[in-house]
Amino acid sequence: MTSISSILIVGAGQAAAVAASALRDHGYSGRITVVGNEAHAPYERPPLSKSVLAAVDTPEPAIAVKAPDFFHSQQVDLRLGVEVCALDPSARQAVLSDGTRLGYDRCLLATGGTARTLPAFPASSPAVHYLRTLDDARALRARLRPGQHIAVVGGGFLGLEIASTALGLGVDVSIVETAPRVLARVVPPIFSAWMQERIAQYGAKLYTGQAIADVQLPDDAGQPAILGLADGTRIQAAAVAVAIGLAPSTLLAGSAGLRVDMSNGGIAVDAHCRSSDPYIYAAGDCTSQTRADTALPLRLESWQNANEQARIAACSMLGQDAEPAAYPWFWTDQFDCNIQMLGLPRPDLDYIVRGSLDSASDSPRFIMLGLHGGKPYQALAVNAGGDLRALRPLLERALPVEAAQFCDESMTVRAFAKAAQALAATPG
């Protein structure tokens, strides 16, 4: 294999510090350059809509991807402030927003995505708030006071964990969600009827299947924000903060002539996170990837897809082999619940549930398997991370499953999940 002394990395956030890391645990000693916009090195997003949110009069938790020394003891230039504002890949250079040009072997695309927006909520607004960056959390904290009321704009995760945490300020809330349910992306019906039993036990406001029909946004942060929708209902409120998804950052991509996946948005990338040019790789929230599992093209918006697709780049770069991604898994922190979910959603998986969905309970457990022709391929799990652990390989490997079984309390999960292996290994 060609001989490799520089990889660029464009974009400093969370892929971008797990790759930097694995090339180093690789055995990769040459130049690294890492180059991001944001101010501030490499921090973990989870957190901002939960414990960053919250912080207001208590410190701001350290949400650092990497100890503060690591960018500098392990040899990797990071470049924050700056962006990438063109990519050669004829010649394998990048153009800085700074006139640095930068020669690279390979190149990595980290890049990310932004808040999406709407054109009636414009982030100028002072009343108007959109979560994506460090900044932007610290922006929203500010207004989130006791007895003030917020409107919050899309019922997906990221707009209920900013409901939760305001709720948990002693903030009122208005939820409002154009679809006929929360989550109706990620989850079915049954688990969208309990998250909303769930709101509205909380105390927040929640209109589904509601149009925005008009909006009256201030002058200044003093005045409140006006939201008029379809049903003739009107919500004032102090802030309103605007949660409807994440547009992935394929600009540079495209530029550089890449292929861009049409269906989705995002940077086209193989099982390697190789793009279509062989010198450039991509990961994280701006890719398209074509899982097996489902022979469809998708952007997976996680922590975890954006540790896996940057540890698998990094062996791909060095021309090394990698672990298989892991199965998916996603988790959030809401109205007093840890939620896990396991898997993708499908549209023909029926649903069986473990536990009780007594959404008024101090400590509501449960867990929902999601089935196609007896076999598990979606698992979401309420305050029981663990039992779900123990679920994972049912799931990987699709093994079939007793239904009854699994939801008789009086076997523990960890057990059913060992007698469902244990009887797909016998023969016959």
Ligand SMILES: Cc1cc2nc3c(=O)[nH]c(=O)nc-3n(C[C@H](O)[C@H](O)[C@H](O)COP(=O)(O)OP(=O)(O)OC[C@H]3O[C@@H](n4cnc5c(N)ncnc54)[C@H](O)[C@@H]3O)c2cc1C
The other form holds:
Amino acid sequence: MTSISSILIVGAGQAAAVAASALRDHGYSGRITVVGNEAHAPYERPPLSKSVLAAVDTPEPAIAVKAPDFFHSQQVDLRLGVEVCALDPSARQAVLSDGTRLGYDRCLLATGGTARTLPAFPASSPAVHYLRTLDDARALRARLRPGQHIAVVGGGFLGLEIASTALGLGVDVSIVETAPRVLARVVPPIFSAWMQERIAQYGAKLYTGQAIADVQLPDDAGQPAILGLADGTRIQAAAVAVAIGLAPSTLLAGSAGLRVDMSNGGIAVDAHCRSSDPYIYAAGDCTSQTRADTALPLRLESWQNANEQARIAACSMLGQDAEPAAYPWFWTDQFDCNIQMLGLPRPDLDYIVRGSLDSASDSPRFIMLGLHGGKPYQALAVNAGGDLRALRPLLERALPVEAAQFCDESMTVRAFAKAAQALAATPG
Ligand SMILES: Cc1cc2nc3c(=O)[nH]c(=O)nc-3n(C[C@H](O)[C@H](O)[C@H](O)COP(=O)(O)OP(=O)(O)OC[C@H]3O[C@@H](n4cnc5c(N)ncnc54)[C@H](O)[C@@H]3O)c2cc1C
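Next up, the form predicted together with the ligand. The previous block was the form predicted alone.
Once more the chain from above appears, this time first in line as the rest of the complex follows.
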């Protein structure tokens, strides 16, 4: 391999910061330049809809991905408020919005994505809020006043987190979801049903299976927005938070001629995070990676995926072998529940439940295990993260499990997992 003395990282978010750190950890001492178009040093986005949004009367929590002196002490050239406008793969050069041209031996695209928008809800309207950045979170937080009513468009994890945080601040909330149930893309119907009961317990109004037929937006922030639903319901809201997913930022990659996956819009990368250009890699929310288990391309939007792909891309850029990516894991905090998900949703899973689905409980606690042919492929844990960790080896290796034993609460999950592993290790 030719020697590498200059690595350019485009984007200054989660994957960028983790990749810069991993490059140094793996012994790379050459130049690292990180270019980000936001004004802030890399920060964690998960708190934006949780503790940052809730910080109305409390100090905003610290959310930096790395300690403040990291970039200086690790000699990483961090350039903020600057956009990479173009890449010239044949010259291995990038053009920045300040006119600078930067050469690179390897380039990592860690460009994340932007909130997907709806034409009926232009971001320019004073009543409309999208949530992707720290600045977005601060703007939405300023609209969360006790006794006011907000509408949340989108019943995915992000929309529900916004609703939960707003309710916690004494704000009235209506949630509108066009699908027949919340979280439809990621969890089974039995989990959605439990979540919908929980949402109702907390006093939010939930409209599922509802198209928004008409929207009236005010000219100034003092006036309410009005959402007319297909069934005639009219929702009057001081603000509308729209959370309908992510549009991966792939313009740069596309115009540089890199392969972008038409099925999901992500930059196509292999298991080593290599793009279709031998000197350009990609990591995080902007990627579409073909999975070894399904041979299908997948775009994951999760904190863990950004970290794992950043670590793998750093090794690959240095020509080193990387540990394979960890089994997919996701978490969310909402409605006083810590919800963790191991594995990915599949339409062919049958779910078994351990624990009570009492949605009115002060601290609900249960695990759902999604089985196919008696083997687990997805697990959902509510306030049971420790138990989920114990189950991880069973999912990673798709070991057969006994449904009745899993549901029997007289046996701990740890003992159950050990027994299943022991059985799998028994010859014959
Ligand atoms: C509100 C919110 C809550 C979330 N909650 C959870 C959660 O509970 N659990 C979970 O697992 N995940 C959660 N996520 C998802 C997680 O935060 C993301 O998956 C992760 O941040 C992705 O990291 P990334 O580095 O790929 O992208 P980002 O962190 O988005 O970073 C990309 C950066 O690149 C910049 N950029 C783009 N193009 C250019 C360019 N041409 N030049 C310069 N800079 C550029 C962008 O502006 C951005 O700053 C949440 C996300 C949000 C927004």
